[in-house]
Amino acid sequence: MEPGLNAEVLLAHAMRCDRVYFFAHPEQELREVEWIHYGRYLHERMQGKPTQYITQKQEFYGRDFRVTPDVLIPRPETELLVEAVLERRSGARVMVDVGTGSGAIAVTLALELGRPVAAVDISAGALNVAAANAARLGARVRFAQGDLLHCFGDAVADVVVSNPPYVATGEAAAMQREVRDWEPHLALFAGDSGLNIYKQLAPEAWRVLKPGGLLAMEIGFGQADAVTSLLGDWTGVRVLPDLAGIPRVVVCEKR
């Protein structure tokens, strides 16, 4: 987010209004309490705290989601993952979102399809945020705490979708401090190669999916070949680029 836009968003948050309000009322002076809040927000931002964690809000698929340092901030690129599932399995009865975080993927799918979705995360803090988002937005999502798909039986799902951790631990030093120092490492890092979760998730998804079931995963920059090489038993393997042309999502089906 550009510095000017950051300042405007934080000012609007301090004034408890939309940004368009103070553009339409340039003559309005801030009350003392608004100055105090605005100064605190600017100080937090200067320390590297992401604007989304200050406002506790991030838009995803046209809806506002609450975010805290317990969850990864949803990125616009992840909307491609949702679209991939909607295009390929809009009639699926059982969908599971693995590593749900804020619940952005599960809640969006539940609302777009008008049916329940299951979601799992290993973090209790993340599940609290996700459950609150589902309740506020009126989405029917069943949440469970667990590691990947260990709490699900065999051949029970039609879709497994995930935006898993995929950053190699050695890349931490080169990351933006807003990400490295503030977002949960549990949702970011996946071993020396960044592939640890994919190596676990692919066989787990194979066990949980019904024949013909869909696995859809977001991937990191430069990981397309490495991830698809783990999917030798799957069929219909495709890599989907985001709007910038960067390979972003891998989809495949259980034979």
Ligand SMILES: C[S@@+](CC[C@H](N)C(=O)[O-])C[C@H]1O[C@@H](n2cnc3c(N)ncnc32)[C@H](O)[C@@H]1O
The other form holds:
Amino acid sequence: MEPGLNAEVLLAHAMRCDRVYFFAHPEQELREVEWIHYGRYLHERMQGKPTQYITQKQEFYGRDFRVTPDVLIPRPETELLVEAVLERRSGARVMVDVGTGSGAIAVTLALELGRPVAAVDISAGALNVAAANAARLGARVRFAQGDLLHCFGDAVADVVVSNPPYVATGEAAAMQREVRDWEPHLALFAGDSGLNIYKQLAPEAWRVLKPGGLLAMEIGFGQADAVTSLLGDWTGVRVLPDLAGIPRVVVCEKR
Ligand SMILES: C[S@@+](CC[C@H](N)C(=O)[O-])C[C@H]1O[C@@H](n2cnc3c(N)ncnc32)[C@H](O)[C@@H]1O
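Just the form predicted alone so far, so send over the form predicted in complex with the ligand.
What follows is the whole complex; the chain from before opens it.
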């Protein structure tokens, strides 16, 4: 986020007002307590804490999600993953979001489709945040704590969707400090190659999906070939670019 925009967002947060009110009332003076809040937020920001963890919110697909350091801050690119599922399987009955984090994907799908969605995460802290987001936004999401799809039976799902951890551990030193030092490592890193979760998730999704079921996954920069090479048994494998033209989502169907 631009420094100027950061400062405005934090100042509006200190005043406990939205940005429309903030710009509509340039004459309003800060009360002492608001100065104190603002100073604290700037100090936290200077330590590298992401603005979204200070304000505890991030917009995703037009809705505000609460975020804490227990969850990855949802990224705009991930909206493409949601779009890919909505375009291909709007009639699906059983959808599972693997690695739900803040619940951004599962909650959005449940609200857009008006149907329940299942969601799993290995992190109890993330599930608390996701459940609170689902309750506040009125989404019907059934949450489970577990390792990938272990807690699901065979051939039960129409869609498995996931934005898994995909950063190689060796890339940590080159990452932005806001990300590396503040976002949960469980949400970021996936072994030496960054492919560990894809290698486990693809065969598990094959087991859990019904024939013809859809697997949709977000991928990291430069991972398209490596990830699609794990999908030899699948049909209709496609790589979808994001708005910057970067390959970002892989979709495929179980034969
Ligand atoms: C990249 S974050 C995605 C969060 C959210 N879905 C989003 O797109 O903003 C990955 C999530 O996967 C979870 N995770 C990591 N390993 C997992 C595993 N083995 N089983 C289930 N969830 C896992 C992490 O706790 C984290 O919440």
